[in-house]
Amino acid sequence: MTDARLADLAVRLPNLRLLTDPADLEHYGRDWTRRWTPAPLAIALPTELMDVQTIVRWANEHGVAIVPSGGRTGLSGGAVAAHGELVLSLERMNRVLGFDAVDRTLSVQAGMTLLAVHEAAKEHGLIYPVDFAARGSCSIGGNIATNAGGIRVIRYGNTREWIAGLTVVAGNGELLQLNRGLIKNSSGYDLRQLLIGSEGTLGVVVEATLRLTDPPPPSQVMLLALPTMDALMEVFALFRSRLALQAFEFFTDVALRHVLAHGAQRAIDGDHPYYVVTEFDADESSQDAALAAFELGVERSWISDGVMAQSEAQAAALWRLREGITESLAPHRPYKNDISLRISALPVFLHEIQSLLGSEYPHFEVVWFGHIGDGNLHINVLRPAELSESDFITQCEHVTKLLAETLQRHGGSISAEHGIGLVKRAYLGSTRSEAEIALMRGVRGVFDPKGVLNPGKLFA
């Protein structure tokens, strides 16, 4: 606290919690990427909106960069503070601010975890439908910053579909109330949507008004074993045509091996190269329709085996085979690619990329899984024990460049839901044109003229 800049901040906000202990700097200065050594100036933990505005104005006056921080579950280095930045953690801004039964909206502070939002919505007999495995630790602000998707996108869409309004402190310190919960608002640019997915480079989201909806009908879960990669798309088309799908997720035998080693239970005997977990509405006819689809898939050699959950506990066990993958891989510190394409482009792309990974990563273990229903694939490369971290990353980045070029040819994106951050900024040009990037830089300059918010993220 001997730093004169921090002393000035403490005078302006005497009740602000400021952390400078080395252990705190390390903890708050990194996200799940673990590739950069954290080196923040300090950690600020405000509790009120006006505190955030004061901090951002202070940062502009002193030329201090700010890294907005939520649950730090990101995988692209978007919450890394490695160059003396102030980490602005919103974890203490975690309250429900209000519920409107007529509008069916829930207003919350940005530091609330996704799980806490789910529980708050449930108290009113409704749901906030965005969902994924990190629900217990990720924050709503972080979800908004990356337009998070997850496992229910096929039914409900991404985060941006469920944001009715935002309260934001822009990079210049101005307080913005965006959209105010309106359903229709044709009064110019929708700055709310511009902030969603901006990775903390335009403003700090401090409050959000979330749209809620009715709980889905009872659902049924199936696990399917598939013999080939081509069968993935055939089975997806078959089940989508006959059932009201809520989710359609796939993973490989390599992914299954890791999650079983991590404590999950095998549900289908034998070894199969591909697996699908699908969930669908369980109305009076759905079980018969699902069994008929399964039998047709077997008859056409698209499905090798399968099991339908007979209880909630068994359904949870089947979902664990998919949702437990990321946690099971964490000890291996995988290099991750999070990509997306139009669903119609997937079949040809999958063959190309399988060939590319096989030729470029012959000695690496590659773990595939993802959201076939919305065209989002997660590719995780595991580092061999004998290879240094730096050499491993160098090799992976060479292949990511080739992957980005392949995505560009197919009209895909190098980042589906994890953001660009530090990890993917070199490949932004594969997804966005030079004209688009120039406009994005211009927008950033308007919101944050002194460049204090998350510098170096998204683009250098």
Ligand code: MLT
The other form holds:
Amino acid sequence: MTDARLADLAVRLPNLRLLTDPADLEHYGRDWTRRWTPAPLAIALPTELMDVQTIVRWANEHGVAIVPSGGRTGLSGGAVAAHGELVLSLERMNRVLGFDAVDRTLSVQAGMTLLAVHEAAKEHGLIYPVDFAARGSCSIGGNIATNAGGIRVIRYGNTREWIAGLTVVAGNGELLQLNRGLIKNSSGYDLRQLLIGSEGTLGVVVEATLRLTDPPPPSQVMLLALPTMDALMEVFALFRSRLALQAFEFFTDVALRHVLAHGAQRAIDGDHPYYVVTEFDADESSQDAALAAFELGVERSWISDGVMAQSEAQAAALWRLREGITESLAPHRPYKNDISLRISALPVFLHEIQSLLGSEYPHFEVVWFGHIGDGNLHINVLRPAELSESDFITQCEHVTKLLAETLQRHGGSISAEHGIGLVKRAYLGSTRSEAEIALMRGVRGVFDPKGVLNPGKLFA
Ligand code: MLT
Ligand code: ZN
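Moving on from the form predicted on its own, please list the structure of the form predicted together with D-malate.
Below is the entire complex, every chain and molecule, led by the chain shown above.
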């Protein structure tokens, strides 16, 4: 070990796994954005909470930046290490610490995948309801750091609602036990909530106590084809008023083309510009309610066609049309926007944004999909083959600036659920006021006075 700082860390923690192999630096230094060239100093893979504290203290003494790292499935560059940082991977801290049947909580280490959390909850007849397509690779710590949302927010809310307690190593090396699983706790600032969504800039989440809940009643999955964008919000209002929705997701014909080319099965024939996958509680009365809502939608020309899943396999196939989109686009390394608005602001906003994107990206392929029932749209722009990567990014950044201005006028957010990271930090001011950002920086200075945790992320 030639680096004196790493040699000192190895002396303090002789059993710590430290990787410096180029292949490891590359693997752990990047996330799903694939935009930055990874260049970390080394990768630390601790197994003990106290080791994390020692590493953060070491970083403070040596002035080494730390990038906390989970599954690195992030889409905003929050887990990228491109400037000689130490990547602190929680991947070996992936155990269940305990289940409490009375409190209905599951305590876990931060490196567990979301899927493993789901499975652990299921063993106790309960669910952890936050869910999205990256479940098999993302870590619960990363979900907490970005306040991850996903496909069930319409029913269950974001990650924030499900965190009963956190164990955190703050940027100054202090170990904090935040909220300790309490339901009611009116004793001043809720630092747990401050840590959720802080993108690794205040502390390293090491353990979490998760709230669990009863599994939902049996559900029904439906795919709908829609003739216009306006119909999207009409159908949403119609279905929401008549059914207990568990999910309401949309995608366009362009997204469908990609997902079909990637192996998914077509479920509705013909060309339709918009599609919705919706899931709702299914008892006998809701079957009738769903059919009645469908028929009314057809009568009003909001729905052109539809299919109701007849089996679990068919429900999974319909979900694949929506959940497979990100993976089908990944080889193109799309430029991604992840925006949100109040649902009431969507109808007007959607028209504005459609004409903005149409005029600014006349020759680019633009793929829309997302959690329309939460007011959350994903806009993925694909690079034309003849354009260089850097020209492409420059053009997309220009459009994002216009998008951010439009969002600001409508009171929306430049990041609904992916986080600000590196990708969106130039646009933070479109969603947060100057006063808010100044306070956020102040908070960061209190938790992490030397700025060792994830510097450059969230703020420029
Ligand atoms: C999704 O909703 O599929 C995820 O947020 C991933 C993405 O936007 O690509
Ligand atoms: Zn999403």
